[in-house]
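Here we start with a single chain on its own, the form predicted on its own, put down as structure tokens.
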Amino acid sequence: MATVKKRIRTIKVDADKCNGCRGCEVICSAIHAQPKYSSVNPARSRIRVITHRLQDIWLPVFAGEYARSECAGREVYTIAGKQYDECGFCRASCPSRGLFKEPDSGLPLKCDMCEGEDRPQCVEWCLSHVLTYEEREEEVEEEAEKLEDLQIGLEALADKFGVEKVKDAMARLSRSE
């Protein structure tokens, strides 16, 4: 299988600078609205600011991969005198919480780094400089990456609608082509 160079885009978070303004959630939901910028609904945002106001904790977390099952981890970590639960660090869309799920369909959301834009808009609009954008190149296997994305999408649809309905839909699509 051939390897290709892939541009890896990441966003680093400096939680100590976050003041909980949630501007990142607003711009993310606006850029992902259909059509773009037509509405603002933070429930559709691919970034969420996890808050514990009484403990003065504001932690931006990005939507990651879909997890089919709930994790067993419930540890609590103390960092710089502040306590964080393990779910606060988790980026997965999982069955145990509604975080990072599209509100209308229930399908999992994943940060796409504002695909089509030069830089992620949450980084551009973060006035406190909590978010930092970085790029690097890595060699990856070309086909494996595409199949993984397809599998994640199909698994999410199968979990929501059932395998038989997904098969029926695929059969209808293949007949129409």
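Rigid core (definition): largest C-alpha set, two forms, superposition within 1.5 Å. None of these values were measured; they are calculated from a predicted model. Numbering follows the first chain given and starts at 1. Compared with the form predicted in complex with the partner chain:
- Taking the rigid core as fixed, one finds a CA shift for Lys17 smaller than 2 Å between these two forms.
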Second form
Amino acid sequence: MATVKKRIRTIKVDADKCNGCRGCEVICSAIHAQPKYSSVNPARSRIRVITHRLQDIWLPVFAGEYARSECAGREVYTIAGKQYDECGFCRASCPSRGLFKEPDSGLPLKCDMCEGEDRPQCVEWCLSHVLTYEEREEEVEEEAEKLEDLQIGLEALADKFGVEKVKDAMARLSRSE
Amino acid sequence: MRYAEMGYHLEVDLATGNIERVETDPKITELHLGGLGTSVKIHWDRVPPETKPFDPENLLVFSTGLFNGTPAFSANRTVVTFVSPQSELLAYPMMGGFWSAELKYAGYDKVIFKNKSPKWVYLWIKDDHVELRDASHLKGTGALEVQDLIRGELHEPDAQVAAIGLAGENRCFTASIEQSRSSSSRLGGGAIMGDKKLKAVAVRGTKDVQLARGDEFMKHMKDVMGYINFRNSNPIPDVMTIMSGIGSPQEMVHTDEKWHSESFSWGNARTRRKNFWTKEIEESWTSTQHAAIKRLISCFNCPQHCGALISYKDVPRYMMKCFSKLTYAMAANVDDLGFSFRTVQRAQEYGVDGFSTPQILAFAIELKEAGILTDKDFEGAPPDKEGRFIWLLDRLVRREGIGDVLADGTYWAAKKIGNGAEEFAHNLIKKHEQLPIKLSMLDPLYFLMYSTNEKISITQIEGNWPQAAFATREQRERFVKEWPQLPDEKFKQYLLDWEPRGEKGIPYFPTPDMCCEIVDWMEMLHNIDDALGVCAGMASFCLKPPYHINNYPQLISAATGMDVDRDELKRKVNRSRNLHRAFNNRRGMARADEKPPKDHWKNRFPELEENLLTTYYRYKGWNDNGIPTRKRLEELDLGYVADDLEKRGVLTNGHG
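Please supply the corresponding structure for the form predicted in complex with the partner chain (the preceding block corresponds to the form predicted on its own).
Below is the entire complex, every chain and molecule, led by the chain shown above.
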């Protein structure tokens, strides 16, 4: 298979510096609002700070891939004496929890590294320097085209309601347009 | 569409359990902004002056500010308003933390509680679902502990919980409301919650807060962010470390406590220890503090580090902020800072005000030493001063024995105890314990702030103007060079002319006219912060802050869609300020109540003080008794307030 150059974008998270303010959640939801900056709602954010204050856990986690089913089992991590909950580090929008889903529709959310901006805005607005953005190029094998947001959303709806119902709803919507 | 605000209140009748979601009138926002401003309006309209603090009619209002939940940095204050059991006036202690933004996201600007519940309950708000839940199993739990218990039983790890501990349950007059790393402490909101049998208010929200002109708002916020970064890397020179930065006093960051420990008074605001800060103390306090602090933390959407997670020896973990680090050790006359780190955890779980309470305990010790309280009152107390202090705290929050008397604060306790005890309740303004500081020369600015502000607690009135004159002309010139926060350029000259002593020093300079302008500026900014829910640490309470009168109007206009300029903004908060004063005047507050503690300064100037007060009243448009005139009230669209004050005889022929 042919190789292509791929831009790898990384956000390094230094959780030890996190002061727990959740400003990243605020700016993320604001920049992804339609129109941009028209509203704020951390429940729509693609980054969430998992918080257990007295356990000294402030852990920023980014929304990753949509997963249609739960994991077969759960893990609990203990690191430096701190016990992280089941699913604590997981980025998936999945049926086992409310995280990384649009609160009204339940559609999955995924970090897009603020496509269209110079760099992710959570990095820009975190004044405690928890988040650092890095870019590099890597030679990788060519892969099949990635799913667009719309298709991910449609798949999630089909999983939740069944393909037939989604098709019916789309037909109704098309007629009313 | 409502912008910045949600446009709904929750009205909770605790007697019947009835809960209503009530749409608010946008006109009220135009007139009073939000937060403290709109809450004062509710109290004026609905709480008649005959209402006693523990009457069912005393409303308890939890309010967000206009900027909570928006991207405005540090907009995280919750304003709690009620008639205080201590001052019997309208109190508004605020807390930071995470609660107010969450309430906005749940879809509400305020929660208004009326009447009393027949049994212990807590309120659970999750977006449109709101219910009163049984809290009988939570009675007796700590104010911090119960927050996690409630999150656990609701299976809602992201819920934000404001709660009371034992002190609130037992209606102690200095009971606080605790929430995350913050507390609404002053003047007894916890007692009102306890009186209403309301253990906690838990909230989780997943709705949008809308901005009218989001792009424009964020453009201004970028400037604010730039200035925060600038100030964090450029502390102000020539002032004490604690004054050099932004945010609340960075008590968890800084270890240098020479100024606090030597300038503030120990015991019951009694003794200055001018040579306390020795090398040994510095080393011991610094290492104790570093060992106790696990992590520096902030409130919602704030880049500062004013709080800390405390993990000290075998003490259960808790979160600390600001000056409580020192209040218990200093009041108990204990030189070990570890005593504070240990005691604050206990006090926070009990839910008590960290300023008043240590002074009340020290007051009891003084009364014992003076023979006014007896061995019988202290029966069972350990002999050592540390143990005795904790023993008193335990009695106070349970209202056991002498604790039952002390639980009402020094003013009311002294009245009950009698036998000369009143002389020992010496650090009060309007029946409320003040900062334990005793100074030499009358400061005319502080005289006015102490005497006249509805806050009653000096710690959140002062701010933008330096606390003392700079020693040299060169320092003054350096300070005024970059000062974009000023409401008027003339203040630069006032500062340049202000000298540490002599003709151009306190008490005669700044002149009474200048003092009025300076105090008016500072209290205006506090009132704006309190309407917006912005932490005073990023605006009115520090030197050269990120938010000020020259950028607030643009931010408010972009967030709300109301076009507000400087003059209009000032008018709005002035309206609320005068309404608040009228509320208190209607309850009997007047000139005779407006005075700092007798011993606050050693050198007093009765004639100058009277002149200051009169000049200030006239500047504000109040009569010589400190009551807003009809003319002033009508200018602020408060003619109905003048009518009411006249009807009640508080104002006579518009003059009073």
